[in-house]
Structure formats: C-alpha cells, structure tokens
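Quick heads-up: it's one chain on its own, the form predicted alone, in structure tokens.
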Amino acid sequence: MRDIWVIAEDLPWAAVLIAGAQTISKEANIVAFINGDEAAAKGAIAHGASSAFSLPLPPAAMWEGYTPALAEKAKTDKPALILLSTSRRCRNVAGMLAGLLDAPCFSEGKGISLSGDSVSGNTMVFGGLAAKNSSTTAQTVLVTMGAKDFEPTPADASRSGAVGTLPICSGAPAVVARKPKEAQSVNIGEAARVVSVGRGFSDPADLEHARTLAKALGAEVACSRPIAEFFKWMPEECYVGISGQQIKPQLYLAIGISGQAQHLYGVRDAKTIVAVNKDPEALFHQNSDYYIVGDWKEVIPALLKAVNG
C-alpha cells in the first residue's frame, strides 16, 4: 500500500486529516508535514500518523515557500494520496504542488476512496450548486478537506514514529512586513448556533438587532459574503460560504440573505436552518427547513419576544 500525506497548518488540522486517511484506508502508511517544531511533528505521531515532517517557519518565510520541497519529496515518494486542510494557506498550496507535479485535485473532496491505483470521490462543481463524481488514475491526487469533515481520534502519547525536519527552499518569497489583524472572538466554525446577515440589511447599525437576537439565544454572529467583504461591516473570518467558512450548526438562523448556492454550501450541513426575507421567492425558501417572509425590522422584534417569554 502507497504513502497517504497529510499537509496541515497547525495539529488540530493534522489530527482531522490523519483520521480522514485513516477512514480511506486501514492499511496505508500515513506521512503528516506539519507547521512547527518537532513537539508539532510528535504530535501528529500521537495522533496516527506513521511518520511525521515539522516545517518550521522561519519569521519573515511564507508557508507556500515550502511547497517546491515538498513537490521535490512526492516525486521521489510518489504517496497515492495528499491530504491538505481548507484553510486559505494549504488551499495555496494545494494549487501549487498540483502545478508542479502535474495532478489533479480534488477541491473539497468528500467520500474518497483508494482502490488499487484508482482514486474516486465527490467534488463541488458550479460553485457548490451540484457534487460531480470524479475518478483518475494519476499516480498522486490532491484532496482538500473540510475542520469538520472526519473526527479526530485521541491522542496517544505511547504511540512512536520517525521524525524528521522538511528545510524551507532557499530563495523563497520573504515576508517584509506584517499588520496584525485585530484580535476577534468570533469562531463561527464551533458555534452549535449561528444568526447570520445579509444584504437586507441597510446599515451597520442595524446589525446590532442581530447581535442582540444572537446573544438572546446563545448565538455567534456570522454574515455573507457582501457584508464581510465588499461593506467591510464584518470581519472576513465571519462570513459563511464556498470561500469562506463551512459550518454545520444546529440552528442556522439567515436574515436578509438571498441563499445563493455560493452561500448554501457553506452551511449544507446544518441540522437545522431558519431563514428570514421579505421575498417570498428568494433561493432559500426552497432550502431551508422553516422560511419567514417579513422585514427583519418586524421578525427580530418578535423572535425577541417568543425567546424572552
């Protein structure tokens, strides 16, 4: 059985993705590269790997300048397959190592399978509007995956494996200045439930009306895509969709949002969705299990009123 790689930012995301490889296959031997240092890589060993790589980041390095390392190590190695996380960085250099070795990816891969020399899985196709069946039989196939995708198993300090150091390739782009971003509290991806905004809201202040039903129920705020990006009323780590977070809540609660399927990936997982919007034909009337058309301005107040008592 051929090498599965794991590639991952920080441990948590090793950990999804070693048991994801764990779940394709029993018997293969799964190699993690992980940002760190060697606790990093050991780390990754506790949790199923087989064999561990830290990339240590120097301070002005970028975590892309290790793929040409990495694309010369699975040249030699050829692993069948090679695991990354969603985040915006391995999603860099997914795109990356799959130019330089020439294979296909599998961008936000679900039910991948391993079979002889035949790799198979879903892929979302038409910005998440339709899954497409995929399979090929190139000798290495990228798959990003999904923080919520498979569950971790513990980790277990007894377990050993070999670790080793992957050096940053000399002449790497060089980071020369960094503005840190201001620190937010937010974390849309654990939260059991979400109030999210759209464009029918005018105003940021309105978006406080939001906030109150959110703290009213327990609830993390989180927005589409126009508000985080093109208003800037949000921060960009809240907005829910293809290129933004992937949540599975059990309460979605959307106000004043359309549901695009740009945005209805984003939340495909969720138990349970409510939307609310004074369009009685917007795309999440037929995507949601409870649909409330009113303005937001008459809805919240009284969704305040039932919550409270």
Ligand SMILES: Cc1cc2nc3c(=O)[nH]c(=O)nc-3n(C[C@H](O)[C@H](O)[C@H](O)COP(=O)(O)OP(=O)(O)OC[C@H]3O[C@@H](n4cnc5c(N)ncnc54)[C@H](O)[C@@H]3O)c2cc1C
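So the form predicted alone is up there; where is the form predicted together with the named molecule?
Next comes a single chain, given without company.
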C-alpha cells in the first residue's frame, strides 16, 4: 500500500486531513507535512500520522515556496494520495503541485476512495449545482479537503513516529511587504449561532439592525458573497458558500438571502436553518427548517422583541 500524504498549514487542519486519510485507508502510511517546528510535526504524529515533516517558514518566505521540494519528494516517494487543506495558501500549493507532478486534483473532493491503483471521488461542477463522480489511475492524486470534512482523532502523545524537516528551496517566492488586514476578529466557522445578511439589505447602514439582532442572540454576523465581494460591506472571510466559508453552526439565520445553491453549500451542515425573506417563493424557504415570509424591517424588530422579552 502506497503512502497517503497530508499537507497543512496548521495542526488543527492537519488533524482533520489525517482523519480523512484514515477514513480512506486503514493500512496506508500517513505522512504529514506541516507548517511549523518539530512540535507541530510531533503533534501530527499524536493525531495519527506515521511520520511527519515540519516545514518551518522563514520570516520573508511564503508557504508556496515549499512546493518544488514537495514535488521532488513526491516524485521519489510516489504517494498514492496527497490531501491538502482548502486554505487559500494550500489551494495554491495544490495547484502548483498538480502542475509540477502532472497529477489530477479533486478540488474539495468528497467520498474519496482508494482501491488498488484507482482513486475515485466526487467534485462539484456548475458552481455547486451538481456533483461529478470521477476515477483515475494516475500515479499520485491530489485532493483538497475542508476544515469540517472529518472529525480529528484525539491527540495521543504516546504515539511515536519519525520526525524530519523539509528545507524550503532557494529562489522561492518571498514576501516583500506586509499590510495589516482590515478584518473583523470573529471566526464564523467556530460560532454556534450565525446571523447572515444578503442583498435584501440595500444600505450598509442597515446591517446595524442585523448586528443588533446577532448581539441579542449571542451570534456572529456573516453574509452572502455579493455583500462581501461586490459591495465590500463586510470582510471577505465573512461570506458563506461554496467559494466562501463552510460552516456548521447550531443556528443559521439567513436574512434577505435568496438561497442559491452556491450559498446553501456553505451551510448544508448547519443544524437549524431559519430564513427570512419577503419573497414567498425564495429558494431559501425550501431549504430551511423554519422560514418567515416578510420584510426584515418588520421581522428583525419582532425577533428582537421576542428574544429580549
């Protein structure tokens, strides 16, 4: 059985990918490549990797700079699968590795299975409207996986395995300047309750109403893609969907969002979805546990009254 590699920018994500590798094959050796120091590599071992390499990042270096070294090692070691996280940087690495290895990549692959020399799995097509099943007998196959795709195995510090370091190649892309990001400090991926806003809000000042409701509910505020990407009313990391964040809150309250497939994809694992939309035919209504047909200008005050008593 050939190895399965996992490549991740941090330990929590490496742990998810290791769990993914264990689900795909009980027998394969799992080799982890993780940004950080020896402690990070040992953490990957504790989560189930057979061996691990730390990829320490010099201050002016970029994570993508490891790609040539990873590609050379993959050509020699010929892993059956390389699992990578769907973080932006890891997606870059996945694309570059696929090019250097001339290997296929299952982007956000689901249901990946490995049987003999064949790898099969699903990827989304048509912006998430359909899933495509494919299989390949390529020597090495790349798969990107989301942070919530697998439940990590708890760390067991008594596990042992070989630990090494992979050198970054010279001439790799370098950081020339850093600018602080204009972002809110919340992480909607971790929030138990999320209030999300869409184009049903026509003025950025109106988002304050949603924020007030979110505060009363102890929720974080998220949005649909146009609110972040086109209007720039909220930071990009706040939008939910196939090209944004995929989240699993206990409660997802979508206000003024139509519920297109690309948005719904990001909340398919939410426990309870409540949609507020003035259009009785809105798609979100068919895909929610509860829905309220109404103008948010009336619904938000009514919900606030109900929550605050």
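These figures come from a predicted structure and were not determined experimentally. Positions refer to the first chain, counted from 1. The term rigid core refers to the most C-alpha atoms you can superpose between the two forms while keeping them within 1.5 Å.
- Message: Please state whether residue 10 has a C-alpha shift of 2 Å or more between the two forms, with the rigid core used for the fit.
- Response: Residue 10 C-alpha, core-superposed: shift of less than 2 Å.
- Inspect the rigid-core superposition and answer whether the C-alpha of residue 218 shifts by 2 angstroms or more between the two forms. Yes, residue 218 moves 2 Å or more.
- Core-superposed comparison between the two forms, residue 19 Cα displacement 2 Å or beyond: No; residue 19 is a residue whose C-alpha shifts by less than 2 Å between the two forms when the cores are overlaid.
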